[in-house]
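The data below hold one chain only, encoded as structure tokens and taken in the form predicted on its own.
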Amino acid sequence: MNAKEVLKGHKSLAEFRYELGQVEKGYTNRSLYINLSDNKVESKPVTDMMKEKFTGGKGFGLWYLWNAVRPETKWNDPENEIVISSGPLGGITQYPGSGKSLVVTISPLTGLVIDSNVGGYFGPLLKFAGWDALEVQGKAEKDVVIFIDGNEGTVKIEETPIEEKDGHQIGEMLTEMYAESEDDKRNISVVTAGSAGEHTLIGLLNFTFYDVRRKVVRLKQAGRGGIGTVFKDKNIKALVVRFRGVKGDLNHPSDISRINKAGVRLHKEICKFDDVQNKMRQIGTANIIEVMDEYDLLPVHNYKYGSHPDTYKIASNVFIEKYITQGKPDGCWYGCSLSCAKAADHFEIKTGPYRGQFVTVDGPEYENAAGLGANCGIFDPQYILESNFYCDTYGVDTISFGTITAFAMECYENGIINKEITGGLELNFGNAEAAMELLHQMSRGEGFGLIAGQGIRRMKRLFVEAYGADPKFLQDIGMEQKGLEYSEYLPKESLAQQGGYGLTNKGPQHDEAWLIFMDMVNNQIPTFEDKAEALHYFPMFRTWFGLNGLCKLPWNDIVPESNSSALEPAKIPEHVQNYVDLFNGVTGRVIDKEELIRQSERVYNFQRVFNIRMGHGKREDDKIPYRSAGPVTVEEYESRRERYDQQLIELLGYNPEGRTTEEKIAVLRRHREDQYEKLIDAVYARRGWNNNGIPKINTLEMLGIDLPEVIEAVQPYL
């Protein structure tokens, strides 16, 4: 049916009119609150306290959610919220990577607060439409579309008859529906989930932007933790924002010349160095597939191995030469010359409901190639791109899907599950056909896809209770932590990266701390104290991007010529100063690089306290599955026997000669687990937490977040 005809069938449930106003120094100073249970719509003030203590973006999301839920609130309770915010720097067009939205909710997978950083146009357009944040609470009785018109000053809640369930279809239809012309499509952004959100706990959200050169709606993902599942549970078909008139001064910054100078510096560096450093403009983040393989860091066969002889089949040059469209700007917001949002155009789908259709596939990102491909033993670029497309349009987190499938494959090959349990799926490593069918089952809510879609933590419990599996073995090989599946890096030889995964607030996602090269390859952080300092600074610095609506890639994927002689080259100090200049130039405040970190510390510690209030966030919650620290099985040990034997000799004075592999595994395990516990002690001390991982009162006081309700949450554990 024609999109305009479908729009006529929308039933208005509520309409809210507001004064347009404008952004001042990065803030609109108000947020939009919607409760779908009673169709209430209202404007809420953004206070000076919020800006001082929580900055914006993820910080605002955490604060609103904290005040909306109770300690016992579950992800599918009506009071759970989805909060979307960009931050004070979000939407500037002078500096690459400033189009991000931050999404916060209670995760179906973890039961904790989850946050996800996503591209597309929604966050900036929401701000320019007049809102620093959008809070959605409650549940609609039937599918609804929330439409925000930033030029007319209206917010509408509309019951919709749209039958389409998949992300690319809904994105295209609603862009067509609400755009007044072809040119107007670039002013529309849609947020939607896909069909899998109805049946799995790993549903994602798609955020659209209209690619005017390709004339196609493209999708970026808030992928982690099941945010799309929450979205579907609230019966939201889509969020839509429209705003015409994007230009460089819409943030009404305090000092635009300061912003311009920082932007010019980085644009010049990208132009000069991208081709020789990272090739982001050719391949995007998939540029590191072969690099990870070379350094034994690419997850293969459920993180057993770090490399594979067939990796060349999915190396970045394969995607560049055969699939990824070259020569087109690929930024997911205006002004991003890093242009990493790559796409394969006119890609023919071979399976499933869209078989025979030609589509645009966003990607692959490194995580998709590594997780969907290498980790499952599938070295087939066609499969990687097709499963990437289906994950996106079905609304399935590619990282969780890849890690879940790899876990299921290892369980299958160990006889823990069989064809009877999987409904005929032969889940051997390398079986692309079975993996693809598993994905299609998730979208339909059928077969083994229903089980796998619950995530590894629940799969482990089921396999023990129903099939008599060894719980210790499943705990060792089930690559989840806090209930969230691991992202796609093999951290066995990097103690710092083990901590970077295990000591996160939301679960093992590399956006908090990616330290493998500093630790394992470059040996820049040899002592526990060095590692603890890195596990303090880098999570805080990366958190800062999420407070301000920024992408992390422009920070360290291109480095300036001066960096090799810098005092702390891993921090890219010249770029850190860029961010200080950007923040001061937009907001008019005067911060330095130390205050930048303190801004993040406030929010990071607040999120830790939030977890504590929800019944988690303690030392026991920071444990990791042993496979992320060392070899679990004989075949794992034997694949690196020379390395492991040498470590036993050099680190422990243990002679491996004449010992069984099982004996050597046990000795190495005791050592590595002890090292991890010592790392936890050092990190907790550096962060100002007690030995159980609880922020101390004086830490909260020093950071200025010693609010009564915050103190009340930690007091019982101190």
Given for the second form:
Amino acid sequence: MNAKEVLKGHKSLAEFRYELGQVEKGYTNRSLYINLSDNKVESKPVTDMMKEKFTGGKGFGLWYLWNAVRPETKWNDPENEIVISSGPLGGITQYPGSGKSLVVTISPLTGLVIDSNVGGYFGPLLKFAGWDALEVQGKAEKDVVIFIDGNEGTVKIEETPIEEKDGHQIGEMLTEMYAESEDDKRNISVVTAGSAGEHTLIGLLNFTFYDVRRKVVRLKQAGRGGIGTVFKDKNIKALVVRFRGVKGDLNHPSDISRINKAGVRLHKEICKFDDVQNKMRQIGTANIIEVMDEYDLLPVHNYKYGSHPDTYKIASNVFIEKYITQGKPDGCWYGCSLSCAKAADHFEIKTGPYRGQFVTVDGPEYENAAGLGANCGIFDPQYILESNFYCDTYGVDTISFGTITAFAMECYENGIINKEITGGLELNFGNAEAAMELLHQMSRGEGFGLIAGQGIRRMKRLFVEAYGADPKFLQDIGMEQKGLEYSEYLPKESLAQQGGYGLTNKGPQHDEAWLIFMDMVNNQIPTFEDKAEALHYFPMFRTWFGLNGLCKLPWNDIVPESNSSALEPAKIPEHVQNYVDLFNGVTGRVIDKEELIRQSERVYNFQRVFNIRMGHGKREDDKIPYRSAGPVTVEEYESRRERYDQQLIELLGYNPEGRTTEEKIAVLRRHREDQYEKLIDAVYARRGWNNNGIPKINTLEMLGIDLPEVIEAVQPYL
Amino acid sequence: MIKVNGRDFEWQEGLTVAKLLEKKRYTYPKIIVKVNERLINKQQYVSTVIYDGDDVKVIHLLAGG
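Take the protein just shown as the form predicted on its own and give its structure as the form predicted in complex with the partner chain.
Every chain and every other molecule in the complex is listed next, the one we just looked at coming first.
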């Protein structure tokens, strides 16, 4: 049945008409609230207080969610919300990376707020349709599609008979269904989960945009923390927005020439330097696969090692030469000349339900190649692309899947689990066939896929309780923290990055801080105070992208000429000034680079308090698995014996001569764990938190985030 | 002995910036090299000699995904 025929089978549950608004200086000044339990739809004002304290994007999401949930709320309670918001700069077309959506919900993996920054057109089109944010609460009885028509001024909730469950199918069908013509498809964006969202806690959301050159629907992912699982639990088949008429001044910015100038500067840099710097236009973030291997940072075999002799088989040149279509302007929003949304076209699928079909695979991004590939010991580009495709369309977070599979493989090789437990899957490192089948099981809701789909924290518990595993060993090698799986960098030799992962709000995702080179290679932050300063500045700076609908990549994946003589080159000061110009140019406000950081600090501290209100957010929650800080096993120590022995001598005055490897591991471990605790002390102090990680009252007051309910949440712990 | 990013590194006769980068396996393209605080352009890596006791900084501008 074609899409238009299927549409006739939609049953209207609610229709809401609204006055088309106009964006003024980056804001529409209202949000769309939908409750699926009673099909209520309403417009809510965006207040000056919200703009002042939360800026937009993730900040708005946190504020709405804070008001929607209670401390006891679980991810699958009806009051949990999914909030999507772009931010005041979202949708500008003059500056690369300006079309992001920020998604916020209570995560099924962590029980905390998760936020995810995603490309595709949904956020900007939502804003141009008249809404700064979309807040979805409640649960539908049957599958529904929410359709927002930004030209007609209607919001419809429709029960849908669509049987397709996978992201690429639903994306294509709904684009076809709601577009009035081929030319209209570019005006549609669909948000959807996938079949695995029903069976796992690691479900993701796909955000589409229509690629007019390829004539295919492309998928970008809000991957982390199981947002797709929440989406499926609410019985949402899809969110669809349509808006016709995108142009460069729709945000009605205060000073468009300022934005234009910043944009021109960056476009010129990209044109001049990308080919000799990161080659983002050729291969996107996957340009660093071999760099990570070269610097001993590529996770291999569940983060045991940092490099592998076979990495050349999945190096970026392999994807460029054999798979990824070159020469396309692959931006995930208009005007992004960095063009990193790469794709493999006409890629033949070899396994599973889409076997024999030729598809467009979005990717691979670095995390896919590292997590699906190297971390599982699979150095096969065909497998990486195919599992990337299936993760996306099944709606499975590639990072969690990679880290979970690597953990399962180490457990299998250690005899903690066996073929009987895995239902026949031989989960040895390097077994691509078994890993692929595990993924298919997650889609079908079968076998060991159901267990792995619960995430490492729950797997550890099960392996201890049901199979007698050693809880200490599993705690050491299970690369999760706060319930979220680690992303794909090896932080063992960088104390600052151990904090960059461990001292995050949502769990160990690198989008808060990536300090490995500053710390381990450049040695720019040698003292605890230096590291603490970096673990203050960079998480705050990076948070700011999520408040404004921006992508992080144009900040430092292209570097201007002036940077070589900059006082603080790691900050890319010229680009920081671009962001100040963009914010002031759009909103008409006057901020400087210090106020930019304070904007983030307000939201960052608020999120920490949110975690505290949910029963977490304290020092004990910031502990990390030892695998992320040092060698757990003899084979790990021996793989870098020279380095570790040297450290024992130089740092501890300990003579390793004649000592067993186990003895040396124990001594090194005591040292490294002590270092991490000292790091926590320094970072908490720099952030204005007490020794238990609780923001102090005067910190909250200084930031102007001392709302009565915020103070009430922290008071018992001060 | 020289310093590379504040850490001791054994000096050898005839050491140049290009040779040092090779020895350290510093292959990442976005780097800033300074010898005794003097900025060295990429075109000068082969011809710039590093002397015993020099202070070399090789700042990698990589800040993750």
